[in-house]
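Consider the single chain below, provided in structure tokens and representing the form predicted on its own.
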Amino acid sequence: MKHVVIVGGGFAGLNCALKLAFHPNIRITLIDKNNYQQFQPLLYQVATAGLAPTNAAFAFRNVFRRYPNVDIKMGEVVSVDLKTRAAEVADGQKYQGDFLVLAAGSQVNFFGTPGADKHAFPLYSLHDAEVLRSRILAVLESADRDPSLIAKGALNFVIVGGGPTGTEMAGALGDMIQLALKDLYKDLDVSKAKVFLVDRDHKVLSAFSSKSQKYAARMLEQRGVQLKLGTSAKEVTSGHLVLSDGTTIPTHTVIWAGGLKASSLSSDLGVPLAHGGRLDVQPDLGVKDFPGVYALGDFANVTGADAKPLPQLASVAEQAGKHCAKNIKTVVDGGAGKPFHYLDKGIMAMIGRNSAVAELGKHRHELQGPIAFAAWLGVHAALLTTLRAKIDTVVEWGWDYLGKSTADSVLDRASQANVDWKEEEERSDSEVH
């Protein structure tokens, strides 16, 4: 029986394992630092209390409970030997396979922005989303208790990055402020809450058509989002954000959606890396000069038919994972792997309630408004890993749509998210003097 070691249980690693699980002559060891898969497209809804964390995370052991040839190991892989196809986790345990699949995912890229690593809130993991949700709730509770904090930026929320993650987060915050907070915080003047979206580009959603970009900008502005385009974050502090044009925005919630790079594991492989620290792969997704080693998802630099790198999308990772599994099965059966061809189904982004953009198919058929909103919901419900998750999430969406309520407004990470306002005041006074 051949052994496949998969590092990372994101869209790529999970789909590779699921596809291989049906092969009777293969056993799989799936290693991840978490014991769950996190559904990244829905993290912004967790952060804005639109969905509960359980709607965006699925335990690996539940997913694979019917597959005796799949073994789940929770641990952070800290080193990999490409020659021996072995992965070592932090406690020193090693896992060696006949095949090694590197799908270790990505990490936030702050691009060297001073203070961003200490004071900004990234949104690329379930933990990130839960901490950010608690920060949003913490500043709301503080401002409700002491309205004078509003002048210190307590209700200013700044999102850095105008791609799909940043745009979706901005729209969701705008809806949250306009639709939900008035009923939840009856003594708080929520009209003073402000949402800013910052991007160095002069438009949001740069990968979309001009028509989609204009629609998205208009829908964001209708939700009270102030667009700060053509500028970038110069410095992030505990109490304000400085932009490259010299503008200073008082805020205690800077949300970082400014970009990704491959996980830190890639820097220790001893091979040349592509843009963003990603690993170049051959057409069959294998790593050159290392037979039996494959790289997938955000960890890999996969090129399309035009020889340009494919985007870091869930659909790319999912298809690559399934294709990698097919190639491994083919090799096990004595054949040769085939080149990966991505089937481009299009791109979409949610702007908010009843508002979304979608560009479907190879020829990018454009949709905007409620029909794109429904399409976004349908596609992402279908992508969810388990049937229970699909049902629970659709019910939450329906409840939110009809009742204009939030799913989870529990401030459960206060120690990580609260602001020490007294310390902030003392720091501000010292800066003035």
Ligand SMILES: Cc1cc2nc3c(=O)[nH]c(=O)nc-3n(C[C@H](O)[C@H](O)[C@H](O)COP(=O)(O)OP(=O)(O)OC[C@H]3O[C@@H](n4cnc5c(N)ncnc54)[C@H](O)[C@@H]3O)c2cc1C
Second form
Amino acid sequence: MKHVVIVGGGFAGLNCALKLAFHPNIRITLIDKNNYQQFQPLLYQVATAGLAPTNAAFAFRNVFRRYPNVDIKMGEVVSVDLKTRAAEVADGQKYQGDFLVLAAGSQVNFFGTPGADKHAFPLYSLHDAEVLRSRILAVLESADRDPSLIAKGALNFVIVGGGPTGTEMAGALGDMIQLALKDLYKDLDVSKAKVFLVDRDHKVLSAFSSKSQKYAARMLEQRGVQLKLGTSAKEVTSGHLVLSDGTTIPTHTVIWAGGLKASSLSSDLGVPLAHGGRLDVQPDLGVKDFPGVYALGDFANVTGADAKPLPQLASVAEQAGKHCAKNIKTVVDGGAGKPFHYLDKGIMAMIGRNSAVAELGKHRHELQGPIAFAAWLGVHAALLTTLRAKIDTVVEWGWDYLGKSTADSVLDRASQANVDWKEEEERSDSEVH
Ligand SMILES: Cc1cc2nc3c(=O)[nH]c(=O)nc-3n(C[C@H](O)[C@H](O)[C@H](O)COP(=O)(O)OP(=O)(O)OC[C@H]3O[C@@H](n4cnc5c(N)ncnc54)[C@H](O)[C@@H]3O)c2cc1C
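Next block: the form predicted together with the ligand, after the form predicted on its own:
What follows is the entire complex, opening with the chain shown before.
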């Protein structure tokens, strides 16, 4: 019986484990620091109270409950020995395999922006989304009680990064403000809420066609989003954001969608790393000089057909996970692994209600508006890990769409999200004097 140790149960690691399951000569240990898979494409909907956290996270033990050869271990891997194919978790337990699959994904990259690590809200994990949702709700509650806080930026929401995550977040916030909040906060002048989207580029959605970019910009502006393009975040404090063009925006909610780097695990592997701390792999996804070790998904630097690195996308990670499993099975059966070829089905981004962009297939057939909106929902529902998740999420979307409401406005992370307005006032007084 061969043992496969998988580090990280995201799109890559989970699909690798699912494909290896039921093989008569293979047992799998899947290690993850969480006991659930997080579905990043839906995190912005959790952050804007459109979906509950349980719509965007799936417990591994449920997913694998009928898979006798998959063992789940919850633990943070703190070191990896590529030579012996062993992973060690924080409490010292070691897992050594005949094969080691590294699929630890990525983490936020603040690019050294002063104050961002302390004061900005990243959006990479389920925890990030829950804390951010609580901050958005906390400032709304504060301004509802004391409207004078609006002048101090309580209702200014700034998103840094105009890629798909930042654009989706900005559009969802715009919709939330225009459609849902009036009914929820009867005393609050919701029209005073402002959403800013900052990007150093002069356009949003840089990976998309210029037609899609223009459409996205127009749809964001229709939702009241103010585009601050051609400028970048220079400093984040607890009460404002300074831009490279000198503008200062008073705000208590800076949302960071400005960049990613490979999970910190890559920095301790003792091998040279590619751009963004990603681990270089050979065409079969194996790590050079370390037989039996593979790297996948956001953690790996995989070269595509155009000799450029493949993008950090769920579809790339999912296909790589399945391909890696196939290669491991082939090697176990005495054969040699085959090169990975990514099947590019296209890219899409949601802007908001009835508005999305999609560029489908190799020839990038472009869709915009309600058709792209429906396509986005369909594709993401299909990607969800379990049947129950697919049904629950589609039902939630239906309620939100028909009721123009936010399903899950629960401020459950108050200790991490509430603003101490007194302390803020004292700080800004001391800055002035
Ligand atoms: C907000 C957001 C929205 C996105 N939207 C889309 C989209 O719409 N479409 C799309 O194609 N892509 C999207 N992406 C990108 C996509 O989510 C990633 O490319 C994909 O998740 C990568 O899969 P992965 O398996 O490599 O990593 P992940 O899915 O991040 O999984 C990595 C796993 O490793 C675990 N892990 C990390 N470090 C350790 C450790 N030291 N020990 C143990 N476990 C560890 C983590 O807990 C996690 O479960 C989005 C990303 C974000 C952040």
